[in-house]
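For reference, the chain that follows is the form predicted alone, supplied as structure tokens.
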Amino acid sequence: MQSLPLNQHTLSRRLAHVAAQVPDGARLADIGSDHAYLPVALMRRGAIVAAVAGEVALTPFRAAERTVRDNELQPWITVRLADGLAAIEPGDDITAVSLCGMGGETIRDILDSGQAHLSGRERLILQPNGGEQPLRQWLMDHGYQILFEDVLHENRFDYEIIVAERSAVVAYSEQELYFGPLLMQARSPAFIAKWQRMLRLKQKTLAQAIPEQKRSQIERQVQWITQLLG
């Protein structure tokens, strides 16, 4: 196996933050793997022992195959053309599942429709592009405790990372589902900056003509954000 240094061509800052949450020695299923950069980078680093790169579309599936082949990692990384968690087979013995770069609702739907492919012992490493609230709602409803949250700003976008594992009964408040229970506690500079930007956007929206139901929802969110920022 080649041991090449990680560089900016392999992992973006966003994916590097995701990679840091994959447990050492994991058997990873990277769903929606695109070019398979994440499993390849982790395998080259010796951080995981095996991986499945799942893709539903043919073009990224071929790209993932090419990345794995170029790095001579075919014995360790299996690339599968499959819809969502259907890429996971019982013999894979997966211990971590990553879903990155999709909307939170899409990640939620993939988890929901693919529950039969999960043992319940996997760590979920999720990086939604928006839609964090419905995703956290699904995790809570299905007994997943949030163990780690991160937020970073890259290329004009705010990205959140949510790491969860099955637990006993979990209960989060509406505000915790909206902001993230651990992010609310940590109040990092990136987190505060994100919600300052969001507040400005929502105030702009309220200045426009919008349906009354949407207006009341946004007014409530503005109240929450204002309280949060203090």
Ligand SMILES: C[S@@+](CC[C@H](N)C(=O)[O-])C[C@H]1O[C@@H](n2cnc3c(N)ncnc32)[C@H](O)[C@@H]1O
Second form
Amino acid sequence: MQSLPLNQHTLSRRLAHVAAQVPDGARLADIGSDHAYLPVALMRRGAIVAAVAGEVALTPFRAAERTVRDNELQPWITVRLADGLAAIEPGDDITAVSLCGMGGETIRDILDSGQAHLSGRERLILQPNGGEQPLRQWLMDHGYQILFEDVLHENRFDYEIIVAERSAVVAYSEQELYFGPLLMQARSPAFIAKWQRMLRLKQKTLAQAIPEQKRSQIERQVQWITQLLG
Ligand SMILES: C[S@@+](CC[C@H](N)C(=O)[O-])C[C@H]1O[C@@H](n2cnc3c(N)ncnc32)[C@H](O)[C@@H]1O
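Next block: the form predicted together with the named molecule, after the form predicted alone:
Below, the chain from earlier opens the complete complex, with every other chain and molecule after it.
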């Protein structure tokens, strides 16, 4: 079972870790907000001053509207039915953007196609469900430095959180893009446990009949993980 966001009063551990990375007093755009639990919980705590909850799908958009209305937060949280960063309008003066609970490639594509809606001064708080490597690649290619990374295990899943801001040129190695430059340095117990699980999964895949190109890619990853776990 995937991590449930719980509700606007009690965030899941995953969303609580994300919430901790939203700067105090931020004007937050939460894209792919679903029930808007993250912006509503932060607003209820007085941790942010305003928010936009963006949703592309009608049912979660209505759910977000309902949560905001039930908490009487309409003056501070605007819910918009929009694709990706198109939910952000120039007058919003957004200072932080969160994109959580989607695949890393989806988050990358939303950032890539919505660049015109970013000033470049926003803090990005990203919680990809897999696909972290292509997401980090996009961040590096677009001049974003990774300021903080976190990994946690909840309901049988490993979740990574990546916080980034635009900076001078940054260069990460292939392994840093794969494991996370800061996670690799910190080597937390949750990080080691994640890669022990990943190693077992990849070794199982290699025991099966798979296309040669896929095999050599996984073999390379297994080599990296084995070195990492040393
Ligand atoms: C699994 S939910 C995650 C909800 C919440 N962010 C969380 O982490 O608990 C992903 C949400 O992203 C929305 N979504 C996917 N692509 C989107 C896009 N291009 N623009 C806005 N919302 C999108 C989906 O409709 C869905 O409600």
